[in-house]
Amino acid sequence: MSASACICELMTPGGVGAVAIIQLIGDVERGLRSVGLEPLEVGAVALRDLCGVDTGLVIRWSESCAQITPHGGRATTFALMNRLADAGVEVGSAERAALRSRWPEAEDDIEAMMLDALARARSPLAIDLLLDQPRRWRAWNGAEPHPNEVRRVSSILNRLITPPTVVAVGRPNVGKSTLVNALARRSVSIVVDEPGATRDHVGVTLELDGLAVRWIDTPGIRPTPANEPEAQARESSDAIEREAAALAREVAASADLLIICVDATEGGVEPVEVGARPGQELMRIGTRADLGETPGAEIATAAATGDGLQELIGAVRERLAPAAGLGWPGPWAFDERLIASSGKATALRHDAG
């Protein structure tokens, strides 16, 4: 749709009420002339013959908005809508008109949605994939790949637009803050050689191998003493620390990826201790690998020397945006309207029956 195009929208259900309202958005003068209606001045109202279908009012609300008001019967309303469609006026909605007005250079709705998503995408990995989506959606037949598979892969690829949340949890003084500072290449978290230094969670957006993530460093979770059955509710005599630990659990439960940090000197936390959801994506990493080996860690890192950081970055990216998803050749439903409108996006005519 070019900057001079016009979209018409049926504002009232056909057959309901005495009068129907068809709204024109965009190049109103072009839209009216296309069906033989002489344009009006802004603010004017005129009784006109409506393409030989009916007689009704034409109202010019603004430079880019006008309304045509035929009688409200379904046959009359849809006959007029079809005349507009035949004349080249696009049939759509106010939402669609707003989208197309934001991106007048877009060839069609798919391209306009793509440009909208491109403007919001946070990850560099999204750029080439989004630019190729208009071609993919125009080629998709609505059956292969199956819409459910399109939705499944799209739920992963949508992380390229809205950064997923990575939450690091562990015992106090296990090196979580030093790790996030090393990944960010700047100081974003308090680092002191004292347990419990982080009393609130600290979030920062990081770019990891082309994927933007929101990385959250949480307060340390102390172990639950064996002789205190209800210690989880009062794990420390320090009220502030108890509140911080509760906050850490709340944040951990919302993570797209939960990273459990352990080192050679501190025991690890169990997922249940930090309120992990059933089936939540988990990764166990060793921090401060320069102090010794951490049994059971998938990756060993040493923020002080940089060892293991690239491996960690690649592993996080693969967990959240796997290569199989990035290499998916089918369409990506980066906008929820795409699948809903596929197969009927070109059905501009209305059925009076």
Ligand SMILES: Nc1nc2c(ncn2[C@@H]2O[C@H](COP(=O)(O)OP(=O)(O)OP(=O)(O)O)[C@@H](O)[C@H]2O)c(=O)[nH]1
Second form
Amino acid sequence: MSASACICELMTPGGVGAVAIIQLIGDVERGLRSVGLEPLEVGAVALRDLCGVDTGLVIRWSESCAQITPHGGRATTFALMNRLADAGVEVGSAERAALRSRWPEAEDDIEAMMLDALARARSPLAIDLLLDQPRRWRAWNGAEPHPNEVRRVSSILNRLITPPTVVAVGRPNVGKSTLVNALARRSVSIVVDEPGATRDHVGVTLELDGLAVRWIDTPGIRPTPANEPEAQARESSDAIEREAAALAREVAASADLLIICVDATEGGVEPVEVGARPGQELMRIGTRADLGETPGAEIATAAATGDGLQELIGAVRERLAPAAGLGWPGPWAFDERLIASSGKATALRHDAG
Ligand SMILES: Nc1nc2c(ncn2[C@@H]2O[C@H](COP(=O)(O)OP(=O)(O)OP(=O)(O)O)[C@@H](O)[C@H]2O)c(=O)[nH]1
Ligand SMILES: [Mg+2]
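With the form predicted alone already on screen, would you show the form predicted together with the named molecule?
Below: every chain and molecule of the assembly, starting with the one above.
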């Protein structure tokens, strides 16, 4: 909102009830003056003639908020709202007024939404992209690129705001925890959660190549009975371990990217054993690679020596936020209000600028 903008909203829709409330947000003094009402001190209440339409109370709640309270009824409230609109006071929703009053420096709604998103964004990669969005949205004609394409790319780019979940699973002792510790030491932002209700279920926020991810280290999962009946008997005999493995499977199913850790000594697990969903993003990596090669692994890592970690970091970033998406020149619907389900831009967008 520019320094002198003011938004008004009818807080009692339909104009029913004995008293209606029209709320002004922003440059309230300008808003009141524009319809011939002398501004009041903050905290003051006065009975005023309301543009010759009615008589009612004007309340100045704060520097940037005032209310006009005419009698209820459609004719009176609509006449007053129209007077305000004709005088250049923007008509908007409470949500919109709140958005604009949070970011008084924003030129328009898109810029205010962008600043909102910037405040929420967790990934450094989001910053430059978000700053460029007001320009892109103003340039977008609503058809090219197609709204479906905007939505598709946006669902990926939204990961720059809300960190995607990466879950590392594998057999016990393959080095999953050592791996997350090694990655965390190299990262800038780390938030360690409280341990889960069951053992060894720990999440940290890691910054991987500019992308913040939620990395969850899970308890080891032993092979399924079909593969190794003895192992199942072992698992069954240990209720705590069974619970921990069940938890690991549950967490695995929620991952945006499931990292299956496989090592030469302990072996691997199949996606189905760890509860992977059909179509889930998977990455099979070798761990403790200094101890031996793991066939079929996309990347070989050894947390103890640091080998392969940079490659892993780059691969995870690329899988979750591919360079093609980051370099996409179209608009990013970082806020769902930017693009309506019909494919048309919302009122917020039309009103912007
Ligand atoms: N040589 C070698 N040893 C490693 C490496 N990473 C981990 N280890 C060792 O392997 C053992 C198991 O490591 P953890 O990180 O606890 O393994 P985990 O997969 O988390 O095990 P669970 O929590 O029981 O499932 C420890 O003794 C580690 O020091 C590695 O890269 N190289
Ligand atoms: Mg562990």
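Worth saying up front: this structure is predicted, and the values here are computed from it rather than measured. Definition used throughout: the rigid core is the maximal C-alpha set that superposes within 1.5 Å between two forms. Positions refer to the first chain, counted from 1.
Once the rigid core is overlaid between these two forms, Gly26 counts among the residues whose Cα shifts by 2 Å or more. With the core superposed, Ser177 shows a C-alpha displacement below 2 Å between these two forms.
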